[in-house]
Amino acid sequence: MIIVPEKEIAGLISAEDSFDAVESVFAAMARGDAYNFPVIREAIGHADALYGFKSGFDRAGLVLGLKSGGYWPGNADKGLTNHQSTVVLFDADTGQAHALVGGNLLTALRTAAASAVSIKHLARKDAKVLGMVGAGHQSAFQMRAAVKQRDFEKVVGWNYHPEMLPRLAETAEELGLPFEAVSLEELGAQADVIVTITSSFEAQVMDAHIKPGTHLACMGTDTKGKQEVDPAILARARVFTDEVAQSVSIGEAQHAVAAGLVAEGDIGQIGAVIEGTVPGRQSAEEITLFDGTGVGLQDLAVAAKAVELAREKGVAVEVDF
């Protein structure tokens, strides 16, 4: 079995590698070549943690496995990231354990890649202002990935805890873009693309905030009860997701569906847009929304790429198992 330790991931897989892997697996899902298994995600009653499994199989790439991990909100005080995960890959022909891969950085990269894929395929070509809602650890990855997809001239940001906004300002400076901390009302008025990446259980971005032509990538809602945006926004928008079943059960669409504002059949797969079987943005005035719930196949795709690169670069640890 191959082990790729967490400490090696940063030197192996780039944001571009992650983008390509995620875009490809989304397309495979739309073709029916790859599918996710049901998600298990539970509060464990200790350390206020959420823990679970995401798994699936990509027949096209013969990638089979699972990601195990979750969210430990107290980890920041211990010098650790709140999200902790490990990916296990299995040989699709024999079922034998094939690889054990550190999943923390991979999770950040694949999540950012998913929103970037949505921006590539759904945002207006002339988008100039990027809006960031949320300033946690993942926000920097999201911003770096987003700016590769459009010629943004400015970043505006909001966070429930304003003291965390320097992370957004520093990331924007790193990218050579001016940054402005704004209210949610002003963010909606300025931004052509909005990325939400929070752990909120209550809508932050409201329908009145969103102007025509905006693309939203809602990336924080991955558990029943979580919510980042007003369900009325989904009723106005053309809604796409990574996987419809997750979108309506644990994603941002769960609230709009429960309120009767959106039906499951109204939600499209981003993979179908990538494949060209479903149109993406159809006008400059249209509002588009990507509900990024985070599917196991994303994790498996980037982990498989990390294993490939680790073997090429001689940093994979091989053990008898």
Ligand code: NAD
The other form holds:
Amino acid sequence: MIIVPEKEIAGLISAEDSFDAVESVFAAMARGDAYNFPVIREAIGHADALYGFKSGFDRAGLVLGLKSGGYWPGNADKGLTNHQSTVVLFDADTGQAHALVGGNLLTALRTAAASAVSIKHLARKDAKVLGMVGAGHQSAFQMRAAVKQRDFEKVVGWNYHPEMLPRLAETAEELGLPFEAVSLEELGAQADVIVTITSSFEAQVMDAHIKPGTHLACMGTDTKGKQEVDPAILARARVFTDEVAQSVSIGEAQHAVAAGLVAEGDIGQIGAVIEGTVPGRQSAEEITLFDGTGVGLQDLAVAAKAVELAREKGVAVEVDF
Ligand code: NAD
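Cool, the form predicted alone is there; where's the form predicted in complex with the named molecule?
Below is the entire complex, every chain and molecule, led by the chain shown above.
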């Protein structure tokens, strides 16, 4: 069995590798070659922790496994990350465990890759301004991945906690792009692509903020009750997602579906756009929205790539198991 420790991940897998792995597994999901198993998520009644599993099988790539982990709010006091993830991969022919992979950085990379895939396939080709809503841990990864997809000239940002905005300014500077902190009205007026990545439980971005032609990648809502945008935006947008079942239950679309503004059948799989079986953006004026809920197959895809690279670079720890 191979162990790829968390500390090795940064030196192994790039944002580009993660993009390719996630784009490819989204396409496999749309072809029916890969599927996710039901998600388990439990409040365990200890340490205020939320613990769970995301798992699946990619028959095309023969990647079988699970990501286990969750949220431990007290970890910051212990000098640890609140979110903890570990991926276990199994041999699809024998069921033997064959790899244990640190999943914390991989989670950020695969989440950023998902919104970047949506920008590649759905945003206007001439998009110039990137709007960021959210300035937490994930936001820097999101911005770095998004700017690779279009010739962005500027980043505008808003955050519920303005004291966190320096993270966006610093990331934009690292990427050589000017940054402006703006109101939500101004963000919607300027941005051609908007990434939302917050833990909000009520709509921040309203329908009136959004101009024609905008692409939104809504990445923060991954639990029942969370919400980042006005359901009216989904009603006038073409909506795509990683997995429809998650989009309508735990994703951003849960609210628009509950309000009767959007039907499950109106939501397309991003993988079908990648495969070319469903058209992506059809006009410069249409609004597109990607509801990125986060699926286990994304985790397995980047973990499998990390294992491959660890083997190539000789940093995989091999143990008898
Ligand atoms: P973080 O704790 O580092 O940052 C939280 C962000 O949400 C900050 O921008 C904060 O200002 C904002 N926020 C907090 N409370 C808010 C409120 N009441 N109203 C509006 N904004 C509020 O978190 P993070 O690691 O950056 O993750 C952000 C979100 O992304 C979380 O909801 C997390 O669960 C989600 N996430 C989704 C995926 C996926 O695959 N879709 C993957 C990882 C994380």
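Positions refer to the first chain, counted from 1. Rigid core (definition): largest C-alpha set, two forms, superposition within 1.5 Å. Here the structure is a predicted model, which means the values were calculated and not measured.
Enquirer: Using a rigid core alignment, state whether the CA of residue 82 is displaced by 2 Å or more between the two forms.
Expert: The answer is yes; the displacement is at least 2 Å.
Enquirer: Superposing on the rigid core, is the CA of residue 166 displaced by 2 Å or more between the two forms?
Expert: No, shifts by less than 2 Å.
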